[in-house]
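Single chain ahead, by itself, as structure tokens, in the form predicted alone.
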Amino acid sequence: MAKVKNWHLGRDMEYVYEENRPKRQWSIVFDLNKCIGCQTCSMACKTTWTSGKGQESMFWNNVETKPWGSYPLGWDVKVLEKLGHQEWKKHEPYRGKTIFEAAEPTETTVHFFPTDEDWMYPNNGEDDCTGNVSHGTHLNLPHDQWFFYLPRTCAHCTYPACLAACPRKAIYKRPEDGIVLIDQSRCKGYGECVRSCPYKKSMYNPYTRTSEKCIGCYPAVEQGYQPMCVQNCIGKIRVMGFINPPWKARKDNPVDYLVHQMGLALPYYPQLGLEPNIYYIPPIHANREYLTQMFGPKVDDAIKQYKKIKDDPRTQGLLVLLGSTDRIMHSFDVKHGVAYGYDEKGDEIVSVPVIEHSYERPRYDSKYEAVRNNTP
């Protein structure tokens, strides 16, 4: 096992291969406060990539209702149970074990293998809330009920468990953008990647007898466009870009800004040790203990920052840019009440007002002899 730097954990950790970061790293940020669980992203992905034989129950992008939903069934609970109780104190490096460090001597990771039935219920637990409902459901509630939607794709991890576990070396991480792919000509369907990925984003196709996974929409990314799930997001909660490690972060890079500069977006289950490259702005209304378990001890700080956005025009501007273009934004700026997004060459690709103007019309229109209501 090699020693590699994991900045999510704030320390070095053990991994099968030497550290080898790509030239740039594909990444997505999700604002969970705006996800409406419409599954448009899931359908955009499915109609693009998983409409073939053996892919009937396969969703490279899915949206789960937390805390009760999961695809495959119980993936998060089972991984945490396998890893066991670990400690992570606020403002300190993670002192617990990762799935690589807690593995048995003969294994690469702590893992479990989902059954075929586990993959058959992608909407299990949808819209199920948790909390005290003793006062009934007629809105006379103390309001400790909560749930939130969690969209998930492959995280194209810096230290992928699937890549580490593959005996065929069929899985590789592209040096040009960090996207993790499976070479279908080398894969023999042993299922070690399915078993080892804690996020369960490598999936077995019984028809082709190979493993398949989210490909980060690399054909679109190579042309400067964001993935299908990002382009089609109704709630405009996503932005895909390229994240730098903290020691190379740029303030004008949208992903760097949200993750490093503001501390708004956090990785999920960072304690597993994969340094995943999808990040979430935590929901401000959900149970903090649950959120801490999922996103780590910086959750409180992230939520405090989110609540201050109303007084921060620059961050407001970046968030309104989410979903405003199908192109990849390599940099952004906010000036004179307008947010601008730029491509890799620095050319403007989109501009959006930070605050939309509202106009009030006379209630009675004498020209048409009509009475109109003003709506936002």
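Take the two forms, superpose them, and find the largest set of C-alpha atoms that agree within 1.5 Å; that set is the rigid core. Only a predicted model underlies this, so the values are computations on that prediction, with no experimental measurement involved. Residue numbers count along the first chain shown, from 1. Compared with the form predicted together with its partner chain:
After superposition on the rigid core, displacement of the C-alpha of K367 between these two forms amounts to 2 Å or more.
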The other form holds:
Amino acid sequence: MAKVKNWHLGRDMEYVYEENRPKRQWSIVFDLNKCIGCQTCSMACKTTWTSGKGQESMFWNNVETKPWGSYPLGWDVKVLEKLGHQEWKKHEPYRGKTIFEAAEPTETTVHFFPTDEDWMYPNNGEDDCTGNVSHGTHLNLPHDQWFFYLPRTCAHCTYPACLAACPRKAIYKRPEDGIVLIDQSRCKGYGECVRSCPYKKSMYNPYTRTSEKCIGCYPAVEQGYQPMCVQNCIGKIRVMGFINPPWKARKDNPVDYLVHQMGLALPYYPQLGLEPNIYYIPPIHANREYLTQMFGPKVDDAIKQYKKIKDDPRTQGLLVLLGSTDRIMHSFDVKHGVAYGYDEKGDEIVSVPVIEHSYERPRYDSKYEAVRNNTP
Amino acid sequence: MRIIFSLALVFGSVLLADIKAVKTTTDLSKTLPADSVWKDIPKEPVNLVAQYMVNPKPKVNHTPLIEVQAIHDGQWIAFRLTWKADSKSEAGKTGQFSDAVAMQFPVKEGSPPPIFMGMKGNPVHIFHWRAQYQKDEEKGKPEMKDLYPNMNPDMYPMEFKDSGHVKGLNAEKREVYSPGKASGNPQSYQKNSAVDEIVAEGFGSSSVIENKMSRGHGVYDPKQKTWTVVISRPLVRPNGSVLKPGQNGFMAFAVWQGAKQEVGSRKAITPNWVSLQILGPT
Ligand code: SF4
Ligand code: SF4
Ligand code: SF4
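Hand over the structure of the form predicted together with its partner chain; the form predicted alone is what we had up.
Next comes the full complex, and the chain you just saw is listed first.
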């Protein structure tokens, strides 16, 4: 076991291999306040990568309704239950154990193997609210009864459990962009990655008899384009970019800005210890305890920050850049009411007005003798 | 010899087995577990322990004992291996693993390499029989419908009818959309032999070599709850291990109980090399 730095936890932790950060790290930020659960991302991924034999119930990108939905069934509750009760005090490093540290001596991680059937209900719990709304209830914030959509891809973790668990060393993390891949020519289908990835983003293909996972759309990323699930997001809730660790963060990098500069976006289940590289702007009206369990003790601050965006044109600008370009934005700027995204060379690839122009027209049009209303 | 001695002390319960391959006149290239040639061949008990070197390891040893019979005909050598298994497991669906057995031989003569799959520059030659591969050999590689008879996929976009517009894009060529196959992983192809031959130079380094000669056949007896597997190989395997009549060599074993979720490094092994004497005229 090696000692590695995990900034999500604010401390060093134990991992099977030495710390070896890639030159840059693939990353996606999702604004959960805006996800409409349309599953376009799931279909974009599916039609691009997993429409073959043995991939019938394989969704590298899935969207589940929290708290009742999960794919594979119960992945999150099972992992948390296996890990057991752990403490994380506000403004302190995580003192609990990670899945690596809590592993039995004969194992690499704390894990479970989902059953075959567990993968067959990707829509389980979809749109289910926490409970019934009783008579006489009125609107409260945060909501008494709630749900939110959680879109998920592989997190191309800095400390992947899938990679750590593979006894054949058939999984590798690319030094150029941090994308974690299963070498399809060497995998023997042992399923140790399926067992060990706590997010259950490594999946077994019974037709090829190998394990497969999200490839971060590396062919697109290599060409400077964002992944399919990001490009096709209807709700424009996502941005893919390269995240730096906090000690190298750049204010003009869209992902660094949301994660480090503003503290708006948080990793999910960081306590598991993988330093996952998908980040979420938490849904502000959902139950706070649940959110704390999922995103850690920084969730209160993230929500406070989110509520300040109405007075913050720079952040507003960045949020309107989400979903406005297929290209990877390496930097951004907001000036004179316009948000700009730039490529690696600093050339402009997109510009969007922060506030769209709106026109007000009289309710009654005397020329056409017609009444106007707001129905689109 | 010193290594063998000290390991035997560590694993006090492990008997140092001594396998003797008797010379016969029967042609062994096609021998099966039920053949009469095995009748009078003594069974050598070989003790196994739960693999203990690398994680993940089995928590308990599911296969404490394997019985080994060995014969050769001057060209071929055959091993008949018997062990207890509560049920038969041939893998298939997600989370199902195959019963399997492996025999390992040093490639170089002289003192053998580390038992854990050899080392760089001192490789081992492995014969890996899997119930799953035998099923392939007998019934063909399972289609999704064989694994999930009630499954009803809307369509596979790559299975479109060949209208002739895309020249030469036949079913076989479309398999490039199956990643394991496209990258040439032997795992993803129909196995025509129940035995894979592998050369390894250390843990996690194994690669399958083309298997044209060795054969294997297993029979599961549900009453006795036993697997009996015969693996036969030519004595001389160019680019692999070379066995000779009159030789005092080494071999090792591993067993996986698929139904107990054993796969990869979750297996029972011989913790030290077992001696293999090939009897008969040199
Ligand atoms: S999310 Fe899972 S599959 Fe993806 S890199 Fe992390 S451990 Fe591996
Ligand atoms: S990044 Fe690409 S491969 Fe991964 S989930 Fe999104 S679309 Fe699928
Ligand atoms: S496409 Fe976007 S909005 Fe629709 S479910 Fe996926 S992440 Fe949510």
